[in-house]
Every structure is written in C-alpha cells, then in structure tokens.
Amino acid sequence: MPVFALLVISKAGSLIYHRTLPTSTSASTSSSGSQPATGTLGLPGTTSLTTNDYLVLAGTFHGVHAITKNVTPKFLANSASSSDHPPAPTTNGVTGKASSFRYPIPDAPVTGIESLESSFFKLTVFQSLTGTKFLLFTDPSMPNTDGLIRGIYDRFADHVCKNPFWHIDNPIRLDGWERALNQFLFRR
C-alpha cells in the first residue's frame, strides 16, 4: 500500500493524531544489510520519528502553511476602465495610475499548501472549514490522493467530529475511527 503516514492537526497548530501505515519495503529489506533500513515513512535511508519530532514536525507545517496562505500571489488586473480614473498616490507618495490587483482565479479562496512532492514522496493537505489540517503522506505514484484525503475526512465527520465525547483540539483516540479508518485504508 502506498499511504505512508497521516497527520492531523488542529487549528491551533498542534497535532491531535498520527499514524505510519505499515509499507511493502520494510518488509522487503535484506538481513544480510545490502540494502538500507527502511524509517518511519517507509523510504529507505530515513530514521524513525519519535513523537517529538511529529510534534514539532506539525507545528512547523502550521506556520508555513499560514505563511504560503499570506504569500499568494496576485496579479496585476488590466482593465479598460482605468484610465477613467484620475492618478492615485502610490505608498511612496508619487502620483501615478491607480492599479488594482487580484488572484489568479478570483472566486477561489485563498489556500496554503495543497500538495508538495519529491521523488521519494507525495504530501497531500486538506484543510476543513473548521481549520483542522489533514496531512497525508504517499508514494508520489500514487493517483487520486486528493479523494483519498476527502475520504479520510468524511470518516474524522463521522466518527470523531460527531463523538459526543471529543472535544475540538483534543487528541484523537477513538476506536470507532480507528476501525472506519483501517476499514477505509485497507480495503482499497
């Protein structure tokens, strides 16, 4: 199975669950050390994470999440009514052509990191409406994460979001949602 590993992590910035899903190439490694140890997320070379370091691994992911949501870039909007408009004083106090700007695709919310990936992994984000973050790592072959990443949060909707006995932000340890999840993972 190619999933390696999700992350969930509350709107604060802090993790509330974690798992690694067993890979085929850990299984796979020689005893006799030809090949190199395979880590946490299943890639050859790469140590084990310990909590702390997915602690500290979601929080640096919420900071430059918000960071790339504060960075989008927008462009230049050309429209024949500007020169309608009499100069505007820019920042510097030069008087110049009022310009405005917008996003690429100006009816899209404004989004951070939707996917990142390297030869040895794909990282795939989904962020709710609540501002929960789920973080899901894959072998980069791997198509259609985007489903897979929606289809892990319908089951969090149903099994966490909806627990009488879970609070917002607070760690996930459900066995409920670790059932629908194994069922949803294992399945396909």
Given for the second form:
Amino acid sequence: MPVFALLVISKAGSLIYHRTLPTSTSASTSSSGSQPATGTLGLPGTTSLTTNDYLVLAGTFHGVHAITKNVTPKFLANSASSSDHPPAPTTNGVTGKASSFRYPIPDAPVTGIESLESSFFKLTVFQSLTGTKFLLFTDPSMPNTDGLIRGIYDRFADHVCKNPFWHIDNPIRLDGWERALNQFLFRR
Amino acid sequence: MAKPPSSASTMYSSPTYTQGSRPSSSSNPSFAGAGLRVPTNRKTIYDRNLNRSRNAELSRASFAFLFMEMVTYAQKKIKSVSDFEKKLNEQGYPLGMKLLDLLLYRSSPAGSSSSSSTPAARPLRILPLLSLINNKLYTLLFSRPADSLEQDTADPSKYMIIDNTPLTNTYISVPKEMSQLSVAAFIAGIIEGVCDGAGFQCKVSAHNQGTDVWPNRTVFLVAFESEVMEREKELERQGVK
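The structure above corresponds to the form predicted on its own; please provide the structure of the form predicted in complex with its partner chain.
After this comes the whole thing, all chains and molecules, with the earlier chain placed first.
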C-alpha cells in the first residue's frame, strides 16, 4: 500500500491523531528474511519514531505551515515577467517603489504549504476551514492524493465530528473512525 | 401581554374563519400572539395533509448532528449508564405513540392516496404488532425493514428485533468506560411507544451485539408484561387473529 502515514493536527497545533500504515512488504512475512520494520512514518529501513517524536513533528509542522503562509511569494503587478518564477522573498516590497505586489491568483485565499515531495515520499497537506490539518504521507508515485485526502476528511466529518463523545481539538480515540479509515485506505 | 383576547382566541381556534376573517392567499408570517408565528391565512402545521410528507427525505447529517446534541444533553444530567439509556428512551417514546397513529392512518383508505388499499386492522396479537414494527415502522423511519425478528426460547414473553445498522449508531462510537451503553436506546423508545400505544405494555431495551461484519449490530429486547401474555393466551383460545 503506497500510503505510509496519516497525521491530524488541531487548530492549536497539537497532534490529535497519528497512524502509520504497514507497507505491503512487511505484511507478508513469508518473503525474504529481512523484516522491514515500519520505521519513520512507515518507510522501511529507518528507525521508528516514538509518540513523543510525533508530537514534536506535529508542533514543528504547525509552525512551518504558518510561516509558509506568510512567505507565499507575490508577483510584481506591473511587470511583464511574471511567468514561471516569482521574485524571491527578499524583494518583497522593501524597496519603497511605487509598484504594487499581488498574489498569483488574487481571489484565492492564501494557504500554507500544500505538498512536499522527495524521492522517498510525498506529503500532502489539507487544511480544513476550521484550521484542522491533515497530513498524508504516501509513495511519491501515488496518484490522486487529493482525492484520498478528501475521502479522509469526509470520514473525519462523519465519524469524528458527529460523535458526541469527542470534543474539538481532543485526541481522537474512536473505533468508528479507525474502522472507516481501514475500509477506505485498504479497500482501494 | 396586552393583546386583546380576540386575537388570542383566533390563534387557538380552528383556522376557519373567526371574526369573519377569510384566509388570504399569501402566507406571510405575522405575529398573532405572544411569540407564536402564524401565517396570515391562519394555517398551521396541523392543517397540512398528513400525506404531504409521505415521501419526504431528511438529510442524514442533519439527523446525526441533532442526535449528537440530544446525547450530549442527556449526558450532562445523568449519573449512570442506565439513566442515560432511560433518558434517550424517554425522548423516543412520544415519537412512537404518534407514529403508530400515523402508520395506521396512512394505510386506511381515508388516508392513503391509492384507492386500492384494504383498511389496516389494528394489531390485536403480538406477532402482527411486531411485523408492523419490523416492516412498516422501519420502512417509514429508515427506508428499509428491520433485519430479523426472533422469540426468546427460554422466555416466551421476550422478543428480539435485530438491526444490523441502526441509524443512531452509525456515527457514534461509545468510549470504553461506557461500553454497555447503546445510543439505539432512542429507537428502543420509539418501539416502546408503538407497543404501548397499541395496548401491549412492554419494556424495550437496546443491546449492542457487534459482529465482525456488522460492528453496530443491535438487538432490541422487547419484554411484554404478564397481563399481555395472559391476554394473548385468551385470544389464542378464542381464535382471534
């Protein structure tokens, strides 16, 4: 299964849910002797993280997300060269010129980091309107991560938000949510 | 409360035509009394045709959020799990009483839109009552019949209605410390209301018996009173169906 892990971060920046999913090779123990332990975020061959590590990771990410929202590059509105590369952040209106800066798509709301890719994993981030962030770590070749994260958000709205025993920004410890996630992530 | 008494009486009397006022064709709401808003043609919800909402559907999410608040409300006031179930049961009970009347009205020729239906008899025996609940009531509430009906072999006064996916439990996972609670106690209250309304005193409770395939499988245990069982025996003897 190319999905490695899911993290849910509350509006305040605390980790409310984390789950690493076993990679397909570790499911079948009859294969060659090397037991790839589900290590860092489920990636084989790395050391595993403790719960504390996940908490630190979530808090750090929350900060990074907020920072990236503020350093989203703006275009020089008058310039004709606003094609591929927006100007570097250091030229953000500090020069005192009369030209104005605007975002590439003026009407869309500014968001923080939305995806991060490396050769080992791809991180997709979805922030709901209420500020809850969903982080999904998948294989870099995985298509349609947007659809996946939408599906996860749907199940969150169903099994977590409609549950009277869960209060907002609490850690999620609900059977219904786990079952729905299992069905969604493993059935595809 | 300085309203003249005449306007107060128009609020509660039958909407036809007091003081020579004819209902206007517009339905703009106007204040007819202290807080109750009545449309200018004086037609309230009680005047609507009962079959108007026959095929109406409700959004599952709306019900889920409303029910979630009901559970939270009950949780604030109770001290033990059985009180919790009792509170939910009490909230469903009046629904059951009214649903019984609605079901029977809709299956009688006076109420149904199709002309070919036979008049529905009120259930006089236990089995017809339970089939009414399993089929008609469930179809009215959840668009599907209940999954099965069983009788307890050890105690013939206890019957079990089984539902694999009760609507109240779909989105609610009870925490471990309250694992005996089943929020389907609300549906149990509805069933109890129907049975009591039909003249069969009983107590209905909801028990969670999840299986792998159906983790929310719920058994509604219907325990009839001894008077009902005696009457059953007598009716059996007389051959009343």
